[in-house]
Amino acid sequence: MFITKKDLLNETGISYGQLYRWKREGLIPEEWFIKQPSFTGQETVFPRKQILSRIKAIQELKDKYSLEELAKILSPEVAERYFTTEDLKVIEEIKDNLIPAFVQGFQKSNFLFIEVLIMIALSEFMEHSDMSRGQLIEIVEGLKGYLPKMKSTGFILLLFDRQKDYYATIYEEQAQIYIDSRLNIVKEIHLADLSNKLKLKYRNSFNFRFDDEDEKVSKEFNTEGFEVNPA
């Protein structure tokens, strides 16, 4: 679903200048500025959910961070570091009792950033559904071969079921996807949203490099948890 530039400015209260400044600063991806034909020639539209979520994040954080810092925090690029099972215990959104299941599903004990996001999404989903540990392992086994190929977090994790047998697929945010109507879509999770929250909440714990290496940041960070509820 899209929102026009005029409606976006009216709904968020930002100016034309702010919108394009944030684009130049890398806070809003250029690919979100989509040209569509209209009766007047062309108009710019945006993916509604993503742009509104991004502008809300910018408005909440712009007084705490410089625009350069924000661009790095909101960057869709995958953080270049590995996470151990001990690291996973620091991340509250990944339940400790599920870590062995993730180790079994991934068949390893060191994980990519994108794999950690999948763990957060599945861990939170399990709290609000009847998905079993065995089904979680099967989903991880089904997805694990694709995750190392993903070089950004601009993807959506889609969870669906058929008679309580759960499945998942991952697709790019701007892509259209058509699911067999016999399957029931139970949750759509934007990995970029999880990434932003993870980077902010655990910035000190994992030394995510958003700034120059020698720069010291002593601000208070957002520690609000994640919430991934079923549809």
Second form
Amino acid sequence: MFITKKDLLNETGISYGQLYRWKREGLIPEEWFIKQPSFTGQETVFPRKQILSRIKAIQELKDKYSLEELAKILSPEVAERYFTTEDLKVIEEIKDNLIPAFVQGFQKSNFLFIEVLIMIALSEFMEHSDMSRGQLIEIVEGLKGYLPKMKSTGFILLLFDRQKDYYATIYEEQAQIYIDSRLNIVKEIHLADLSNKLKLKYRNSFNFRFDDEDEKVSKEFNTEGFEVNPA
Amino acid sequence: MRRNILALGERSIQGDYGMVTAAGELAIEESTIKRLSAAGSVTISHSQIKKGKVAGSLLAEASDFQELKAFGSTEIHGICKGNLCSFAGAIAAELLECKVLHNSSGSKRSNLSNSNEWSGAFHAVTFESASALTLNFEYRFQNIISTEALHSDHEIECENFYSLSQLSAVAVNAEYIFLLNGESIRVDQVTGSHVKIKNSFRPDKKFKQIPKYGSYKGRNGKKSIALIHTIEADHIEIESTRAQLVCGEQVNIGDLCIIDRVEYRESIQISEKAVVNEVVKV
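Given the form predicted on its own above, produce the structure of the same protein in the form predicted together with the partner chain.
In what comes next, the whole complex appears, and the chain from above leads the way.
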């Protein structure tokens, strides 16, 4: 679950200077630097999955964006805009035929950024599972009350089933969670990863927070789909 | 044509001025002033001041200063901008953006117990602290140069950090860190690309290129030991330092260092006058 700083530097090939520069620039959240006792007094460990994925993203993008731009792109803050059903049609990862189901589930037609992330995650999941439209609506209805309270994307969406009946839970990235072992976890989706990809891919389509900068980036990141991590 | 004014008592001015000299209560609104010298209570709003010197209390709102020196108490409302701003005394700012921001001591030597009180938000290319200060306000500084006691309960972050005097902080994280082994250095964690802890300071090319107000000559530190728990950086060069853990790519442990454990990735040099308990190549 955690990776030590030494192992992180070895695995990723980055230096101390880069690590701490990226921390200063806000590319790596301060809360990922977790102090724990060790034989040298104290050592820093990181949430393994998140930090490796973040460093990979930084390494891939740092030559195309300034560190300041990257910090905005990778920011966990929820983009402050509402998405209409017309906006949803622009997002390829949300299947057009599912939009009415989301409207029915959320019981509205203007959506928060975090709700859009949930739609993407569920759309992707539906493509690779036998979850029915009715079950999708039930999950949305079950989650919708919690989503407006989430002010960052630092959450994980967990989907699990019990005898083909699907359920979901959302918890903060750093939180420990213990699920009834009778339930089968079928997907684990880091909303921050989805958010980064969404912001990158559609930065020209939507007024995300960083869109007041020059619009030099077009669709160079469009080739990559929104993969979600298998559980 | 620009006018010159000598204002005594209570005055309000508005317009384009050459030299304004005032004592008492002066209110400046929507004005452009080439040179302002004032003692007393001064309010400046929506104005541009080329060169200003104020002693007493200053309230500035949404104004630009080419050069401002304020002695006494200062309040900044809205966003004020400056090329060089120097303050001796307390300052509270909603947001002050400067190229060079200077915390001045006036004439007498200060310490943390009688330090200037700063609050609010400050952005600057270079922040020079020539008077004892606690960094407990919101800031964004590219360079920090401290020649008097500096304290922070949080991590100090900037690009280039020079401490030429007393320093106590939870952590310092900067691209380049220079600590002069002076009166007392106590920091839990020092991290960055380059870390130097030395017994003497000579301004090098890098330092000379930093925009600043003060003039800095070489200086020698006092014979003391810097107390640091962990140092992590690509290039580390330290003298007279007591540390539990030193981790770096290229590490140079100089005279009078006492280090529990050194982890290096590329190269290591250890002075014969240093004590290092454990050295590990990682």
